[in-house]
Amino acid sequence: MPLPKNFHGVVPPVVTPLTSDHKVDYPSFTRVLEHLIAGGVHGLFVLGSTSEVIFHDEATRRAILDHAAKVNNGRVPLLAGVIDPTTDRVIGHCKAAKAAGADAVVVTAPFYTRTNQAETVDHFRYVKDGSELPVVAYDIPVCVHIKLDRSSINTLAREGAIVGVKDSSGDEGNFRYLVSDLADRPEIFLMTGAELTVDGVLLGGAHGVVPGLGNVDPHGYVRLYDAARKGDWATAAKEQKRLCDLFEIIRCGAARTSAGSTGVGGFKTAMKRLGIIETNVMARPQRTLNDEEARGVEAVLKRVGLV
């Protein structure tokens, strides 16, 4: 299914389950994809941060994309993360994504390299010119250590270098300005990566959400989104409150693990408990949640009614 012109909705960044020896667990991966599609999501974002993309080599990334495309079989748009430090390496991933059957690519600013805002804009231009797929800008300064400025996003959108933005910057004020700035360009979609404020961001004009927590409960985010589309903000707020309560799973490993480990690790641990994946193993050197932390995750799942 090609990326629609006015793309919108719930597009989870898909968890990549691993075996106990740190290989991709493809039977579990199939279950994850089917779980999300059955949950009513509007697209799949494979090889994002929640997918632990940066831990996978080029051959593994290609295998993950090939598998996702085969299982999805065109049912929803497939977005591929092409995340790497430098422009030409990203373009190489774009070509692989096209060959695998992705419908769009998701691109961050360069990282490790110490580029400025002008060079970052050029990076997106080069990627657009080198890719046969639509380019989505991924604003995640916590990982790449540079924020995509409001002016940079406006420039790229109006030039046609990008078709949308996934905003994981945490700067919701700036995101609201972008919604206003690009109100005359409805073909540019703006999606938040902030799981906890989706109702408010949708009320402010966002086109959708890319929720890591959606791997655990896609139905909840779809219910929230559908309520918002109907203008039923009371129902949207009620669902958001329940999802905020569920989000507490990311704190269960916080005393012993990094922010990334306890976040994705919490999702994986919940998905294991729900029978979606076989293990909650994290890519090394990230720490996997232990049994005590897993019991904390299960307690949260019980409180919100998922088990």
Given for the second form:
There are 4 protein chains.
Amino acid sequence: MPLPKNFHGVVPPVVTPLTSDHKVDYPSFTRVLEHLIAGGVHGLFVLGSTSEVIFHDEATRRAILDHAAKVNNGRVPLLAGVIDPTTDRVIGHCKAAKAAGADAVVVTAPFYTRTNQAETVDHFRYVKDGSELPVVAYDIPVCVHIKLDRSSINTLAREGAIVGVKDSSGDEGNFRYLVSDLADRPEIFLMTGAELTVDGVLLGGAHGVVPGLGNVDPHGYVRLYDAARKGDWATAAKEQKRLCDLFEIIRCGAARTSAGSTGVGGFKTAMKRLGIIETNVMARPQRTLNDEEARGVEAVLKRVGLV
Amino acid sequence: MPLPKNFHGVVPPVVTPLTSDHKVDYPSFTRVLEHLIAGGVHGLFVLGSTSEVIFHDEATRRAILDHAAKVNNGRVPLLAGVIDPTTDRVIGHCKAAKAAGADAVVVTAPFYTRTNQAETVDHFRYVKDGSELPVVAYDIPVCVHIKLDRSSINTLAREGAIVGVKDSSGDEGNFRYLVSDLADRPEIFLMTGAELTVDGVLLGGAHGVVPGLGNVDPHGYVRLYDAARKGDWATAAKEQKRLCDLFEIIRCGAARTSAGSTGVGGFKTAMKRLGIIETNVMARPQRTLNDEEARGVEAVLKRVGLV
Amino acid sequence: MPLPKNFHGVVPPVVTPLTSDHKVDYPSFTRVLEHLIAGGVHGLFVLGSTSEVIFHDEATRRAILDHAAKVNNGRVPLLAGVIDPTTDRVIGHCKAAKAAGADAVVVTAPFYTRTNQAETVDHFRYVKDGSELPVVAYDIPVCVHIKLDRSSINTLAREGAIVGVKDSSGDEGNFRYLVSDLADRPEIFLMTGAELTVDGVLLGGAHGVVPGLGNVDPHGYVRLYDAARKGDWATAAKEQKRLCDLFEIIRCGAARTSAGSTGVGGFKTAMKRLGIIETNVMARPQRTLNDEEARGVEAVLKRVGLV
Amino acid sequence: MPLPKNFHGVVPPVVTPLTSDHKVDYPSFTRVLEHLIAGGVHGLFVLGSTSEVIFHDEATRRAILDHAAKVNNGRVPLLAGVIDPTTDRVIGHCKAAKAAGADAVVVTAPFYTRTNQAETVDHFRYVKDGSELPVVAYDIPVCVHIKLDRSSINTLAREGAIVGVKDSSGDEGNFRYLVSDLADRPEIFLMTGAELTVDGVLLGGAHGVVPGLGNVDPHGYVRLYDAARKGDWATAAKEQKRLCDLFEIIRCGAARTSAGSTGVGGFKTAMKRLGIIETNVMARPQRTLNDEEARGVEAVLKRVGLV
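Hand over the structure of the form predicted in complex with another copy of the chain; the form predicted on its own is what we had up.
Below: every chain and molecule of the assembly, starting with the one above.
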């Protein structure tokens, strides 16, 4: 389905399950997608950071996307991450995403190379020109080491180069200004990548949320979102509190693994324990959570009542 | 007055007005303090970053504090910043704060020196032992270049080394955990230094806010806070939106001055225009906003209806 | 030719010339390679950062490497950059490098993803196991945002996972320790990526240098290196001074472009002026130096006597 | 003695020994000063970072300086660090330094506050105007979190606002340009704060070195410097190698303490073992090296033949 005019809601970045020999585990992947759609999510973001997109080569990315499109079968909008270091390589991924049937592409600033803000704006323009799909800007300085300026986002949105933003910058004051700046352009959707402060960000006018943790508990984020839409902020905050408690799963591997491994690894370990996926294996060279760390994850799941 | 058991609310870091030859302008300072108390604030934080504390030597700090204590005359709790690079120098300031009649001291991590997290925890313990006043931890990594860890705050709070936190780290997810971690210790107050996301932070359970912008518009923050306390989140968000619009005053000098100068300089320029203080002079080597920049500030004030 | 046991000397990261429509300009590329070999370099490093490797997709990289191997025809060792964000993608490039006839591969730490030091060490081990070519570790934190620790380098070198290091970290004190630590393993070559302090680094025991500026003036670096090998440090320092003066070409585009664009763009502009390549076009979204900036480059070339 | 026109050589930042109750240990301090002068140093830099200046209040700083001036008694130039966060506080320290008999003051950029480059240049100008002593710029971004730009240094040197630079930025390429830029102004001395690459920096034209490690082994740095002045670079490099081996003392406390504590703590522990000072106590909240760590320091001293 094409991206609706007022796209909004809960759009999880979909975990990519792996087999023990580091191949994509498609039966598990099908279950993840069905679990999310059954959870009431408003869209699917495949091949995002949480999907370990950066570990997958072109052929594997295409297979993941084909599979997701087939399983989804138009039930919800399908956003495809096209994340690679530089412009023309991103445009290559955009073409594959179009062919696979995605409804929009999600694009970061260049990385490894050190482009400045003006070159980064040009990057989005070139990608827009080279892509047949709507472009969503993904602001994730912790990975690409440049922040998309408020003025850059405004320029790109008003030019028609982007149709939305996923803000994983953690700068919620700045995000608030984006909401305000683009209040006259409701067709530009502004979603946060935060997991822990979604109630507050929605109170501030955000159109949705792209929570990695939504892989583990989509119902929770949908409840939070629905309460917020109704203006029932006390319920939203209560649900947020529960999700913060659940998010502690990402700390279980922190002593031995990296920020990336313990985060997505925590999600995968929880999803394995919940019977959604077969293994909690992480793409190389990331470390997979071990049995002791998995018991930590299980303890958190028990504490919040998910097992 | 001693810090009440459940200290909460709006506690602005009080601007220190200067004369054109860089002395403290005490008549203006009196007006600032009266303006804030009349605005309904719940406490005064003198000698904070917004007060340009770091520019003032020991004698001047003492005079500022004496003046504030005399003007306040016990009407609201008086918190004193004791901000300097290292432990024993901070303890020296604590003694002066006690003598001047402050109700609590506000302490950052060490800076210039590169202490680790464990040494930073020790720093707060030593200050607590060397001070006769309750200690508030001030988490401001943008100035001191170390973040107070969640576990450090928890340790210090449960040991009784600190009675509260001012969180200017911008990490609102982490702050949410502090609220949750210390829910059984309501005597530990947790306030945010954010100006732009106060509605959301209060929704998440914060006990108050320490907004530099409160110098310009204390009534606005008090209205925001009161609405939040009543659970009227729509009104809180609307007020927050207005304060975000007002906060644009801090950008008027950004092209020519530094982050510090354009921020506090924006506040001072607005306060001068509002007739609260005589000059917008900044402490050296910071640049003072010029006439053109001041017209930018005035335009913002008009837009939000303050002039 | 296989990498010799005591590989050393001047090994420039070879610029990839582009046509005005952003394709590889192979006739120009041939001239660059001949220019370098004629300049007396001891090896060629193709597909490095200076080669804009990160802008090229798999097919283009393979074509570049095939062309370089054919032109070089075994005259000097050929090192191939296999730079991409994650382990298995790097291994894919290693296979292509082997097929193209490269003599070694040059590997960075993972990027975009946030692996820790232990996972980074594993990354090099996995690449070694998956590659049929010797692995050179490329330490470039300014691009990948992690530094290869002294202990990591030591571990990898002693395990046989790496045969050399290109150090572009700028931490020359640490590099000095690597030289000392591995003094008993002269088969491990340690080269600096510095352009400006090569005399000092060679005095400290480095085995060679990988200078981007060597594309413009290979003879200069070879003279510097030869003087150093003879212990004629005064001559080495004098040549270094001249090369520092030449390196000012990288500042000519700094006001309008990014660090990457003005650096490699400065090299390309100089090489165009010297008649080695046809255009100074940069890969998108980087900006190409304009005519005024090119006149700045020309002025520097005149000052040092290259035109 | 006034700073000579062509000030150069080895100018250690002098360690401040403490008693077990954290007071300055003046008898030990006398021995440190005599040890350095006997070692042949060309000047003394009292109240630098290595001196733990940032831990000492105004009265203590004055006492330290008075003592150093008295012991030195004009034998070598005496430079006084006047390190504090902001302009007018620094000027206050300058007056005390003048009164105590120092020959020059050493000034960093402002810290805690976030001044920009232009304001930082103004800071040095204001300090120059407010001080009766020559001003040395101390570039130490690891502590103050701003780098003094090449253009700022050039501007200040040519205006007469500074008479020299201590470069602890680690950016040796940039430092090389300073040497070149100011080659026509030999009265501006340019010294490095590096300990590990002094031979190379001197080869590049530096006028001297300000090595913390010089407290432990002044003779070594003087030998290195003398060899370099004679153009005997092989001897300089060999001595540098030995000093790098000695510098490993700063790692002995790294697992438990911070960068600052293990560095100066390593020096103090070595100096205690060598009988120069009574204790290795560090100013609070830094941790003092424990017995096991001290044995690590002793092992290094044995390895290089100092005990």
